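The chain below stands alone and is given in structure tokens; this is the form predicted alone.
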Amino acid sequence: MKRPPDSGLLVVFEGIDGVGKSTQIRAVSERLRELGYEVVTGREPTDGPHGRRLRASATEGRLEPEAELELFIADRREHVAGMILPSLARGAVVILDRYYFSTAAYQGARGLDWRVILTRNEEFAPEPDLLIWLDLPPEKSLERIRQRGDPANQFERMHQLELSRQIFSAIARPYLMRLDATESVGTIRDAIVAEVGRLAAARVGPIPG
């Protein structure tokens, strides 16, 4: 789905669990707000009814792949209509923790055609201006998850994470920025802030002050 050229900026963080998305989203959001931009953050699955059902399935038992996919799409349709598009329309910088690329990677790991999933979503969901893929081997991902004291859920099993990572690596988009998630938090943050700032200046307007 294409957007008007004068709309806001859509930035998406992707990667398997444990790569540091939340840490980087906080750092980037804070810096952009300091620079004077309106920043709106969101995550998928959302906290809506479809998203809550998906989150529950991650710990209580996975749904069948097709049923799970339809829930992801229904949740995303509501997210796009209710938050993403209105925020972009008023010129905000929208930063998402996961988007339809995760759906393609994780549902693709369950045997569905990830290319078809991308196509279905891009019929209604706006493509990002910047897709940040924080890449990390699954064994390091699971180690980080254990270190933070979180039990690995159904989405976080080693084999599935490796398949998901392979799909992430196969996704080719001109707005994709791959970063090594083993780098320091500061190094990753600075690279992202620089690129987001450049895009924001071009799309939303010059950096204030």
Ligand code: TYD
Given for the second form:
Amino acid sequence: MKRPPDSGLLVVFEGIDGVGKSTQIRAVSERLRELGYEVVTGREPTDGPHGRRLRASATEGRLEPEAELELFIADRREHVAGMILPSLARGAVVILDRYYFSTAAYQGARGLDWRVILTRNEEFAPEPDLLIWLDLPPEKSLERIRQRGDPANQFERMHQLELSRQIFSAIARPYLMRLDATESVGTIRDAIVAEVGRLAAARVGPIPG
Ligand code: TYD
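Could the form predicted in complex with ligand TYD be given as well, to go with the form predicted alone?
In what comes next, the whole complex appears, and the chain from above leads the way.
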């Protein structure tokens, strides 16, 4: 979706399960708040009714790919209208833990056409200013999941994650930044905070009139 004129920034974190998105989002949000930004965070699937149903399906048994896709899109429509667009309009930095690139990568890994999925989403969902792809091979990401004591869920099987990673690697967007998730939390955070600062500065254009 073409963005309405607003002063906010949309920053999206993507990558397969276990790459460290949540840790990184905490570190980046904290630093940006110290620097004086208003930061709003969200995650998908959301904690709304569609999102809760999707999370339950990860352990109770997955839906058919098409039904699952529709539920992720319904969940996102509510997120965009209820949280993302209003926060951007206020001028906040909106940070998302997963967005429609995950739908392309994961539902694409189940055999749906990931390019069509991107197109469908971009009809209603604002494109990010910055898309952080934390990249890690699935062997390593599954190892991290095991280390934190979580049993891998149905979304997290090795072969599926390999396919999802291949789709992430095929997505080309001018705002995409790939970062090696084996780097330290601090190194990754600093690279992201620097880029957000650059984007925020570029937003301050000439004063009208
Ligand atoms: P995840 O971020 O792992 O949630 P949690 O922090 O609760 O473990 O997301 C749950 C799963 O949902 C994850 O394996 C990826 C999957 N997913 C999709 O398949 N499609 C999507 O569009 C999104 C947003 C997530």
